[in-house]
Structure formats: C-alpha cells, structure tokens
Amino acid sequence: MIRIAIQSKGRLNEESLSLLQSIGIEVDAPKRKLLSRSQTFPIEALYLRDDDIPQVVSGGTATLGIVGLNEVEERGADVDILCRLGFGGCRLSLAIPKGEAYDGPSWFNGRSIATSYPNILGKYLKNKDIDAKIEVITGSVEIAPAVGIADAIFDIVSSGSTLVANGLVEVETVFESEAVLIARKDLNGEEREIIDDLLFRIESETVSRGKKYLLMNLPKASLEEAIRILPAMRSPTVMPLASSDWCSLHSVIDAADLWTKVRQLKAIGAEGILVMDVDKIIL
C-alpha cells in the first residue's frame, strides 16, 4: 500500500481524481475525509492544500503527490519529479498596471513586486540583475497595485482574465507549469513495483489523449500514398477486403490533424471512413 497526496479542493483535485479513475483506481472525493483509501489498487489518497503536497511528499508522509510543478519548484523540496501529467497547465508571469510605460525587465529596478512565489521570483531577479523589493503575500496577490501594496506582482496565469479585472497587464512569463507526480526519494522494492504499475497505467492514459482512430476503405492504388499521409505510431494496419483493388486502412492519428488527413485520404479515393475515439493506447 503506497499514498498518493492531493490537492484538496480545485482543478487540480479535481483532474487528479479523474486522471485516477480513468486508469481503475477508485478513491472517494474529499468532502469531509483526510484519507480515502482505494478498493481496486494498493493505493490510498490524502487530501491536502497543494503548497503542503512537496514538504510531505519529501518527509515521507506521502509516498507520492500530484501537485503543479510551481510548488515544487518554490518550496525546494527533495522528491523525484516521476512524470508530467499534461493538465493544471499555467504560467507564473510579472504583471503591471495597464497604462505603464514598460521598457523591459529593467523596469522592475527600485519597485516593489507582491507575490505568493518569493523563491522563484528572487532566482528570477536575481539572474537579471535586477534590484527590486518582494513583498510576499499569501492571498489575492492582483490588488497589490490597486491598494498600495507594491508597484507590480507575480503570480499565476492561465487564461489572463483575473489580471484584465484588476486593471493588470502581463509582462513577463518567468515559469511554465503544469502537474506533476512526484515521488519520495527513499523507496522500497514493493512501493516501486506498485509505481511501476501506475506509471504504466498513467503512460497509456496521457499517450492516448487526443487521438483519434481511423479505418476506412481505399483502392491499393492509392495505399503508399495513404501510408505517407498517415505514418502512425509505427505503421498502418491494412487488411484485404473481399474486391482485390481495395484493401482496409486502420491508423491512429493526432485529433488536432483529422479533418487535414480525411481530406487528403479523400482525394486519393477513400472511402467509408470511420472516426473513433480513442480510450487507451497500450505501448
């Protein structure tokens, strides 16, 4: 039996507990439980706020953690960084009021930045040269400028709007984050026989993630054309039909690449395609 930590409420708990279940690991939503202890895999959660998640990872309270990459940079702590888990996606940025004659990072010289990440941002100022007060804050770091708190702040980004309704503009994109699953640093054969298995299980779930699965019928006049315009992972699955001239064509592509693909495959006579989701893909 291993535990995982996660975050306890927001979209990070939230994706987390969905990325679990999609591989068959069953655990209960936080609600009003620490501890939620999974029926189908040797595996229970604990349920944390996510800037905890590294310092009890690292002391060994939690054999793993799912937490944004952000947080285990700032707090420095001592765990492996097992896999990027390609969700919970943002960026720590400096933002100053709109209306500011920005000139550059040179700008920041002699002001004060209001920030909940003082570690990432002094390595930042630091590495550029630049003079400037941190005042550290641990709530809505975005009124900082409006109130009088500091000249500017740096803090996390996703799509931009928070800082638009607080009158900010982003400057500067300082960290790119996203989750990750970290792991303590002293494991023994039995946890890493289990992680292995959840590492496999992970791997076919995030390899998966938008694509799509593509059969359909084509003359084999027209099948080296169609293997050049669908290489898939190794090559595509073609199967004779019952007309020797057709065969049929199987592949997996990139969602963000069909409606290019099917319209080539088209212009060279397919025919009958087929479009699937894709649920695993086992390597």
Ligand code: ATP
The other form holds:
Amino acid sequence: MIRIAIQSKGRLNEESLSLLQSIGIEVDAPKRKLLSRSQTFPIEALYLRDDDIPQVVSGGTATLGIVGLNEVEERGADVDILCRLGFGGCRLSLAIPKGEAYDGPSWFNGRSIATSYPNILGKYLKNKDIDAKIEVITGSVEIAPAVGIADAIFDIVSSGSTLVANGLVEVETVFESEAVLIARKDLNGEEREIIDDLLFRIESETVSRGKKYLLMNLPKASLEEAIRILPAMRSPTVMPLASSDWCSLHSVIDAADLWTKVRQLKAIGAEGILVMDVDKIIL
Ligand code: ATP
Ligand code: MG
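Alt. form predicted together with the named molecule, vs. the form predicted on its own above:
And the full complex, kicking off with our chain again.
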C-alpha cells in the first residue's frame, strides 16, 4: 500500500482525481476525508495544499504526489519526476506595465520584481547576470506594479487574460510547467511494483488522450493511398467486404488531424466513415 499526495482543492484537484478514476482507481473526494483509501488499488490519497506536496513526498510522508512542476522546482525538492501528466499546463513569465519600452532582459537591471517564485526567478536573474530586487508576495502578484509594490512581476500565466486585465505585458517566458507525478527517492520493492503498475496504466491513458478511432468503407483501388494518409500505430487494419471491390479500413488517428484526414479520405472514395472515441490504448 502506498500513499499519494493530491491537491485538496484548486486547479489540479479535479484532473488529478479524474486521472486516477480513468485508470480504475477510485478514491473519495477530499470533501469527506483528508485521507482516503482506494477499494480498487493498493493506494491511499492524502489531500494537501499544493505548496506542501513536494516536501511531503521528499520527506517520505507520501510515496507519490501529483503537483505542478513549478512547485517542485521552486521548493527544490529532492524527488524523482516519474512522468508528465498532460494537464495543469502553464508558464512562469516576467511581465511589465504596458507602454514601457522593453529592450530585452537587461530592462530589469535596477528594477524590482514581485513574485511568489523567488527561487526560480533568482536562478534566472543570476543566469542572465541581472541585478534586480525580488519582492516576495504570496498572492495577487499581478496588482503589484499598479499599487507601487514593484516595477514588474514574475508569475504564472496560462491564457494571459489576467495580465491584460491588469495592464501588463508578458515579456519573457522563464519556465514551462504542467502537472507531474513525483516519487520519493529510494523506493522499496513493494512500492516499486505498485508504481510500475500505476505508470503502465497512466501511459495507456495518456497515449489514448486526443485519439480517435476511424472506420470506413473504401474502394480497394484506393487502399495504398489511404494507408499513406493514415499512418496507424503499426498499419491500418483492412478487412474484406461482401463486395470484392471494397474493403473496410480501421485506424487510430490524432483528434487534431481528424477533419483534414476525413477530407482526404473522402477525396479518394471513402464512404460511411465512423469516428469513435478511444478509451485506452495498451501498447
Ligand atoms: P493551494 O490552495 O493548494 O495552495 P494554489 O492557489 O496555490 O492552491 P492553484 O491556483 O490551485 O494553486 O494552482 C495549482 C497549480 O496549477 C499551479 O501551481 C500550476 O502548476 C497550475 N496552473 C495551471 N494553470 C494555472 C493558472 N492559470 N494559474 C495558476 N496555476 C495554474
Ligand atoms: Mg499553493
């Protein structure tokens, strides 16, 4: 049995729980208990603030954790990053008031920057040989320039709309983040075995994300061209139809390519195209 630390509420909570659910691991939501044992997998969830997750894992209170890479980096936690999870995507960026003449990172020399990420920012400034003052504030960083706390900010950006609303312009992206699965170092044999099973399930889940299953009828004469359009995992499945000039073709494609591929397939005579969601892909 292992323990996994999950954000109790906030941006990563729901997607962390739905990832577990999608790989057959049911745990009670944090509303009911701070510690919840799964009935379907040897794991229990410990619900915490995201700030605490890296240390709780490095210190051994939990074996695993789901947290933003930004928090792991900022805390300098001594943990292993097992995999990226494909959600919670954001970046840490420097932003300055709109209208300032920006001529590159040296703009920050002699200026002050408000942030909740002093370590990541400190490393960046040192790297670029910039002498700026870091003002640590824990929330509402984006209002700092308007109220005179600092000249600029260093904060999380995802869509950028918060910056625009506060009259700021993003000028440098410093760190790209997403949710990651972290583990304590020096795992024992039993923990390793459970984690291998978990990673296997997560992989089949992330591989299938954003994939569509396509099924169509195709004149046999167009088969070669269709195979060029549909580079499937190995090659598309081709099945005979009652009419000997036609076949049925099955393939998995990226959802993002769906409409382009469908148009190309129609152009070479494909008919009755069925598009289905893919639940899992076990490689
Ligand atoms: P907690 O109460 O657990 O300390 P929090 O307020 O510090 O929560 P959230 O705002 O819930 O944190 O964000 C958690 C994580 O989600 C961030 O550390 C980051 O990795 C990720 N994230 C993704 N997009 C955004 C965004 N637009 N703003 C903030 N965090 C984001
Ligand atoms: Mg937090």
